[in-house]
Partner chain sequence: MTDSTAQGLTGTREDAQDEPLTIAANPPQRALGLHRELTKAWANDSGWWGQVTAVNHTTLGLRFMGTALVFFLIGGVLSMLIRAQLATHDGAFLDTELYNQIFTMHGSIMMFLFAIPMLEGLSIYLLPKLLGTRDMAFPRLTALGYWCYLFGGLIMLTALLFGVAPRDGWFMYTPLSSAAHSPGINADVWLLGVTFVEISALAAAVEITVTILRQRAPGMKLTEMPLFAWYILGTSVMMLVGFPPLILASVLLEIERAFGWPFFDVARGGDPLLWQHLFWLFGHPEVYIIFLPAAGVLSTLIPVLCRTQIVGYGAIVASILALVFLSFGLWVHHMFTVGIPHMALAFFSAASLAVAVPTVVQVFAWIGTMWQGRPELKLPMYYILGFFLTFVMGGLTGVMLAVVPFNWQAHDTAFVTAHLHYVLIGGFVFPMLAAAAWWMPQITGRERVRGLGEAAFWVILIGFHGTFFIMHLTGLLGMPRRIDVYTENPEWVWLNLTSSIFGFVMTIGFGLFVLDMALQAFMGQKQRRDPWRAPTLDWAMPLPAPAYTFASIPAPRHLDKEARDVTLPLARGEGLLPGAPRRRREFLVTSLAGARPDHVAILPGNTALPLAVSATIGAFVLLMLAGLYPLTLLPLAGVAALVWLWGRGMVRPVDEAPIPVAPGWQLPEQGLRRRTLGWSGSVCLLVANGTLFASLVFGVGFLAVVAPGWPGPEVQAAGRAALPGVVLAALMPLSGALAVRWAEAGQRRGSAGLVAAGLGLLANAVALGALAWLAAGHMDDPTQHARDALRGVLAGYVALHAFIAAGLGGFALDQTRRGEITPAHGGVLPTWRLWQDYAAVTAPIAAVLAVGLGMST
Amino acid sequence: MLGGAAVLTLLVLVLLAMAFGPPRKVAARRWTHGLGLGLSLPVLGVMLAAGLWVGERVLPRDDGALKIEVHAVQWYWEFTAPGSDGPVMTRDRLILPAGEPVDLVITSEDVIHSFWVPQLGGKMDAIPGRTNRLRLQADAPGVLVGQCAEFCGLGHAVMRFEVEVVDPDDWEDALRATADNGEAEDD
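Coordinates for the sequence above, one chain, the form predicted on its own:
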């Protein structure tokens, strides 16, 4: 992408330099077909091919990262994490291990929502009928706040959730404690 942008920038700078030089007679067809299409299409084609090739290699990864399902519903969030005794579901409370990459698999029940944890920089839309994936990593234990960043109806303002980042050794215990406190939802 950088190389393609550099070629196009260089072309524009050359054309700008030519504009300040002596006047020349050039046919409009030569400008349109020669430079407009003849140069742009190959450069953009190479950039598209590179983007598709790189994009294919990035999503999804199977590198052993923890996978947590995130499901948006008007007006709450459900998080399903793998536990040693089976999946653990929590409502409006996401528990992450510190210092480890986590893949969030994001879906929506009803309308478009947007999963956002500002302190982690992760934002991804939750779209009905579509599965989106977001990789986050929280570096230090603590409590963060997440929210829906897409207006999703009258209850949008209360569609917040808590992100508890714990030591990786305590992650399983934190999941069990949340389930034991009745914060897990059984549907």
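Take the two forms, superpose them, and find the largest set of C-alpha atoms that agree within 1.5 Å; that set is the rigid core. Numbering follows the first chain given and starts at 1. On a predicted model such as this, the values are computed, not experimentally measured, just so you know. What changes on going to the form predicted together with its partner chain:
Annotation: Cα of Ser40 displaced by at least 2 Å between these two forms, core superposition. The Cα shift for Leu154 between these two forms, taken after rigid core superposition, is smaller than 2 angstroms. Relative to the superposed core, Ala49 shifts its CA atom by 2 Å or more between these two forms.
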The other form holds:
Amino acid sequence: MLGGAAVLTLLVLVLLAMAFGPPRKVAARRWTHGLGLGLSLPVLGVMLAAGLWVGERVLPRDDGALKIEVHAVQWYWEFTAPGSDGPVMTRDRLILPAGEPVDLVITSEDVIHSFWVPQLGGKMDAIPGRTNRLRLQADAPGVLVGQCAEFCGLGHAVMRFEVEVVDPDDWEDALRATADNGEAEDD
Amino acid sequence: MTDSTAQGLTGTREDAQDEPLTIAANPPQRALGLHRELTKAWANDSGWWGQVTAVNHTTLGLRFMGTALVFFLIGGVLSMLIRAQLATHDGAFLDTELYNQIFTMHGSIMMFLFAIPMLEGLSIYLLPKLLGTRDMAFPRLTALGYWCYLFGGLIMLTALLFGVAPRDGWFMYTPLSSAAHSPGINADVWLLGVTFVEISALAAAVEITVTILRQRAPGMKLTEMPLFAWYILGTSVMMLVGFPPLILASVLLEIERAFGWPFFDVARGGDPLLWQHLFWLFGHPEVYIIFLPAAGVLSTLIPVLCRTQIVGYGAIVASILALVFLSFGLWVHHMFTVGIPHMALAFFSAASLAVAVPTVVQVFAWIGTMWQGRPELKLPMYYILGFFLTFVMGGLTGVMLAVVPFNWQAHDTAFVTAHLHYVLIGGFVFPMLAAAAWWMPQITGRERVRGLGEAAFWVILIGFHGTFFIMHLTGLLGMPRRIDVYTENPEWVWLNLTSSIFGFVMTIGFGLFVLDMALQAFMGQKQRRDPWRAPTLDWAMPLPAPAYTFASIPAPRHLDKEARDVTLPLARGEGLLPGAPRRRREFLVTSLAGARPDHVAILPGNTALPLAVSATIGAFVLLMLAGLYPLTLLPLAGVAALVWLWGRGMVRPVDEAPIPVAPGWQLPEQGLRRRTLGWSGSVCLLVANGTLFASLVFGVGFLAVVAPGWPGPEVQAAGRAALPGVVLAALMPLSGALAVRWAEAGQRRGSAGLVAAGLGLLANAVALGALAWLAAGHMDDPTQHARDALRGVLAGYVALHAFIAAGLGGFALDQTRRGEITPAHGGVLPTWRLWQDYAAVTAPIAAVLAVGLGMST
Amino acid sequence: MMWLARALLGLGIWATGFSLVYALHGTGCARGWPEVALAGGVDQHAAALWAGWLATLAAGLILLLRMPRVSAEAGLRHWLPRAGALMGVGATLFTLLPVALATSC
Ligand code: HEM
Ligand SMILES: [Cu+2]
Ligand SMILES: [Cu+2]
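Output the structure of the form predicted together with its partner chain; the preceding block shows the form predicted on its own.
Whole complex next, starting from this chain.
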């Protein structure tokens, strides 16, 4: 997409540069219909189709994927995952199994926030009164950073969290370990 | 209304566009004599007081632009504070509270106090000159708009000085901006201040629309008028339809904050998404409202600078129409991450891509024009080239952001900040700088000082791209917008530091630009004639432009010549309606499509009334901010009284003798016409009002269908027992509409319509009484649930219109009593009829909605 | 005025149809229309959306067919109403395409 944009910008610049020569007769329709419609419509059509296709692929589906609740509060995050004996809550630290699709169920306590882990994909707002779903998949174990992307007041810049991606087999252990020191980590 | 030229806004006979219009020339007179005579009628009063009472479009257009420039500089200083804060990762310089106020004020100032007023000022200054008339349709409204803008802006600035400025971002998302999460007056300053300023936007939109449609020089057909006028017509119609959703949203949120009526509070049946819908329903069209005038400037300048004609006039007009419509179908692209179903996102993604098409058509039409001619590299052309480079890139990132998955990634990051500045600075500021270079000789009557302007251009261009280009990258790397520190991402420091340094470079550039303007204004060589050899009428006058613009109004034979060739004939009174022999301000009103002369409009002169009205509104705003709600009734009553005076100011004895316009051409004055400019203005205002009502209906539907927390609690007071009141309130305006018709029938027969006018007044008073009865005990507490709050607002809307209709009825009664209504002259009756009909249509709809809301339980 | 109205009609049809389909979509998702099966395996939501889209297209096409054909040289006055109708149909086709392509709720 960026390459395409660069090419189009260059095209316009070259056409502009050429305008500084002697006057040239080109039929008006060549400009308005030929370039105006002829160039833009195919490009935009392709972009629409591509956007729809990618968008459809990342939608959450009811396929029994792991569901983790994300609750945004001014200015921290609570994550509640289903452990084998009851839900486990972690704060400002999200534990994800690698290589599996996960549905995040996102809610807010007070104002609008937005859940975003840049390395994993798009954002999804946390809106009071609504429950939003976002499907993510982290491919390899590691630690990533996430943050609130919708301006939410004084603590917006520091409303960050960590994402720990672990091997699916270690997921529940990691979850418990984090849940324990989750409260001590109060900031 | 009987002859073919007299149908104004309702319709001109289709063929009137094709019949040739030949009007003989008036005999030449001494230009200086005409100048003296006209100046006496049109000039501002002298001294300071003269500035207070001025209503002239040249004065006010310049004042709008000057004030907007000052706000631009203030907004620019704020942006420098933001960039200074972001230059390092701990930004130890501003605290978060202040930082939030600063970026919110930067955005709000740039959008509401710079961009919109600047384009209003340009249109007000330029349109009468370009169209060949002598002033805007409603000069007192121009002045009112200016004072509202100034006072609203000053209130917001004062709040910033006292540290209580808005701090929730320029789009004020609730619940962050709600009473619970934003205590204090910060949010109220925004809601009330911006709404105050928007009065000027609506005023400008109304008068611009009327001026373009009905004041073009005779023979300047709609299909042949200068493209700038087409662009501004598109802009003003968009303003009429685009601002009401914002005004409604602001009013609702202010009511929620001040009185606790829930509209956006989920716990009580509201929905924060309603705010987002209403805001962006305004917010996206706003972007095109800003862009269209800039594009109009480009379409005006490029052909002249290339010594040729525009390529694809028709395609450009079609593009403008497409933009006007399509840009109202995109607003959800600001809401791609709120969790809306994919298909809905896709509609708006498709529409956002589609809107690029007319823009691309225009860009290529401009390039085609440059190919066809021989571009001259004068200062405005520098800025035009800067526009192309910058705007094309901004447009392309805009197209990317229209693609949903990309948007999910880039939304609310520095990428968006980069995009919006590419579009706003590329698409608005650069063309405005070109416009400044173009029209400064006309404004000052002086030549530019060589060299400095070009230097300013290069510094601004380099500064701009240095600041914002890398912000695309910063955003893609993950930096959100609206953060004051990024302590844990020191890797972004270099990018941000670079942006900040170039930001200061750009500021230096703007400093040079202002210096250049000042030098030209005070030290430039005198410039007496059009330096550009432009074909448009705005240059067909001595420089600087005189108060009355044209000593005689251009006739069809003056329209297809170069401006400098018609300057002298017009100044010598060879055009139409020369001079001011009746010692009053007059110009021609023409038909809508074919621009055939219809009547002579007579304008009110200088007055301080606009200042008084806006000062009174200002008092209302201040009392609201102070929380002294009961006291606000005083200024409201004051506004009503002043509006009455305003109306009385339009009443003058009607001159039944026709007015000579050219040899063999005589026209009646406005008092003998039904479809006056004022009538057209009311139509425009009602279009805006109808949009406001439609937005309210949308709000009712949206909350009832989509909001969580419905149905609300059991209906108590507002049950069956309330029905008589509802029926009366719904139907009485309709009886009023019958009464107006009766009054009009009487007027034509020449019998005094005292009884009819009295009955009309009574009908509206009964409606008001019924609403008061409902409010006094037959409505549920509006603070308990959105349903009841909405019912309260619907009742208030009906009450407001019953009140307005009652006022007009009273005015008619008074006019009848004074004998000012004659068989030839209907006085206020046509206007009353419009508003009464509007009330008669909206009241039953509101009643049905209110009753329906109760049944959704 | 009539002339201007005619020139705007095509885009007006688009605006009406676009709002209508968007409103149908929102209402349908809120009221569970996708779960209501109609004859032939179509659900009520899809049926409503398709009907809205096709009706808008039909209205636009009828308008277009009724506009006299004129060449671009005929002057803007004759040419613009037809261009407006064309733009309306084009916009309807493009912006409501997702009815056929995207997941509804
Ligand atoms: C003079 C040069 C300018 C500079 C250096 C500048 C810089 C900035 C910066 C740094 C931000 C904050 C981004 C963030 O919060 O992360 C911003 C926001 C913004 N700017 Fe500018 N800006 C300039 C001119 C303009 C102009 C001319 C306009 C409009 C006509 C404009 C409209 C906005 C808006 C709407 C925002 C968003 C405010 C918000 O987030 O609430 N800016 N600008
Ligand atoms: Cu947050
Ligand atoms: Cu937008």
